[in-house]
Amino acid sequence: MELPFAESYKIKMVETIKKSTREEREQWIKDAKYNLFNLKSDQVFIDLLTDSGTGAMSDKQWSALMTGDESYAGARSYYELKETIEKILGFPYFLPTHQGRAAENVLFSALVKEGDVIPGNSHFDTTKGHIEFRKATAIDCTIDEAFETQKIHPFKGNIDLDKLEKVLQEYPKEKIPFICVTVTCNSSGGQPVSIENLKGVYELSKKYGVPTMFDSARFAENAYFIKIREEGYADKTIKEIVREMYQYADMMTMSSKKDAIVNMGGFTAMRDAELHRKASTFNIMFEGYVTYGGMSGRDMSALAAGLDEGTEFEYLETRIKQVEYLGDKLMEYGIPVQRPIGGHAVFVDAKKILCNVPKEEFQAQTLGVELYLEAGIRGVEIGAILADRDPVTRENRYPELELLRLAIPRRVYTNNHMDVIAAALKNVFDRRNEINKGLKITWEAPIMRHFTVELDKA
């Protein structure tokens, strides 16, 4: 008899959680104006807001906690996290930063100037925000197979290579500061990019005199599945290929908050030293001195650790089987989501579901909010309230994909959590045909408005 497959982790400590009553839900979401980010974490039964510093940490990175190094220059735990991130990734030089969006902050400040494209794939809000912020302009390049959620194709995360070098030809290389690639891309479903697609991008890169930046957070996950997906790789070790991911990056940002397993930290990573140099001014500025940036020495200590465990096959095959497990129940039930199933979460196609909405009364956020009301599960909309107005034209963005995110946390819920999830939204999926109504927006901030948008019953 084969055996069943089983976590790779035991579980020494658990942490109550609390349910509540409907009546109770339809308050607390009426309270918090219909934003799933207002809602208080007592309110919420199973938090799938994000993967993004929920996870659990290992005995390993606890124990690294403990020896942390606390001097303001030159500590021993940024050594210790220099050492790990040019073993593991091959870059020289970087710089800590307290999260993702704030290592984009430094690097953009480096590099992006008003008027500048940055072309890539499916760029996600913190990087789209940074970018419009400096009113330069973010040119989606996504395989066009990416936006059709039934249809299966192992790397929807990939580059068109013929849009890229439209845009490369188009614009003059002194326009576009980098080419982004997102891996595992989050926007288009937590969907891959294959080394087949990255040397593509690199090739292009280099034919055109443009850098290549990557925008890191679950790096981990997208080399999990190149080994199991791309040909030639399966008998490659996770960190092998993530060696060879990172030949066709000249620089990189990341949120440790992901695929590095920690509650907070980043970094941005560069080869060029005189980059480094540059971007150290506004690591300076915005974060703190270079050897801790937004970190503290006990936090890079555990970086450093969740680096090395987060790129072992073992770990990355627990944790992405339990997303597909939800995935294939949802789909057992006639759910439809992005298929295959992502790295770090199931994207429910909430366009296909909630038909008699309006898309201008935000389907996703609609659909989010029945399943917060269904069972007090908590997921994030990656929609048309995500894709904020045009910065020109003030209007109103209608991405191709409206998707309700379920983002899985790390080593933090059993199956027995998927099941009340993929029952929870089945009940909502079996009575979509009376919701007729969404939301609509009554106060909005002037961008990435979604993390503060205040909506009602439209």
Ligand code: F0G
Given for the second form:
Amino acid sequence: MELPFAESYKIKMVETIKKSTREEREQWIKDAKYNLFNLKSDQVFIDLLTDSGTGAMSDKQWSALMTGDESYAGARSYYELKETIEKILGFPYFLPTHQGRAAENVLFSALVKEGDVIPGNSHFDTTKGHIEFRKATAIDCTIDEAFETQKIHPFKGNIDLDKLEKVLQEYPKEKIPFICVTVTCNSSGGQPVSIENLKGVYELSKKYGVPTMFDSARFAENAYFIKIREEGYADKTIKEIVREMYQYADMMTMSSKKDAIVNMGGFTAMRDAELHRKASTFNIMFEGYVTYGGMSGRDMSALAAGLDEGTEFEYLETRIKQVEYLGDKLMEYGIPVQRPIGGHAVFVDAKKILCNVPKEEFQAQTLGVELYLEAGIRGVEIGAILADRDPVTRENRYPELELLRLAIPRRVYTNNHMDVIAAALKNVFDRRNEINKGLKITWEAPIMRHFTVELDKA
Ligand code: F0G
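Let's compare: the form predicted on its own is above, so bring in the form predicted together with this ligand.
The next block holds the full complex; its first chain is the one shown before.
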């Protein structure tokens, strides 16, 4: 008999989570102004808000914390991290930051100016926020297949090279500080980018004299998909694939809270010494001295250990198979989800489920609230609220997809939890035709409104 799949780790420490009643949840979500970010974590049974900073560190990472060096300048932990980044990603220069968006702030301060354009694949919201904050524009060049949730394509994070070349032809290179490639592409469903596509982007970037930047939050999951899906990579190790991916990047930003499995941390890395120098000034201003930049020494040591562990096949296989397990279960129940299933999350197609709720009443947010009411499960809206208003017209932007993202923290929940999530969503799905009313905004911030938006029943 063939042996079934099992996790590549055992559990040493556990944390209690609590169930609640529907009546309690009705009051809590009302008090939270129907914004799932406003809930207390104790009011949540299974928390799928994000896979960012919510992973369980390993025994090796916890022990690395104890050996961290807290010297202000030149800490041993900094050099450990520097060596690991050079070994795994191949960049000679880096600056530590407290998280991914801080890395964006540091790097973009050195590179992005008013009137610039930054082509890429569905830029993540903080990336877009840092671009628009500088009065520059993010141009989405993702392949069209990414927006058809039921269409199977192995690399839905790919950049459409024709769309990219048009942008490179239309604007002078002085107006394009870099091309931004997000691996995996969070906003289009945790979908990977192929090596072939990375190579194609890099060739165009060299042809037009514009550098390439990788937004690398889930780079290892991207490498896993290359190994599994791209011809010629099955026998390569994840570390070999990662090195190959980064041959096609001039610089990167990194939120270490995802694939490096730490609770806080990030960095930006580059090949160019001059850019490193320029960015260092901003790092010192916004984050901290160049050898700690917003991180404790112990956190840099745990991050170095996490980068090494997070690029091991056995770990990645366990991780991605769990996400697939949930996705397959939902599909078995007939629930429309983004296919193929992404690396870090299952994206539920709210537009196809809540057909009676108008888009102006935020279908994905409404579905998120319904799932919370059903079983205390917290997902996150990736739809019109996140898409925000157009910075010029101030009109609501309605993206092609209204998704509810169920992001799975790394090494935290078991497949029993996945079964509960699937059953709860099935219950909501079964009563979908009775849900006719969505939500309306009663207050919002001028930028990145989804974190703090206040809503009421429409
Ligand atoms: N880039 C991508 C692709 C991301 O997914 C994120 C964060 C960031 C950059 C910013 O990093 O949070 O460390 O400042 N994504 C989280 C999420 C918040 O839930 O997907 P950060």
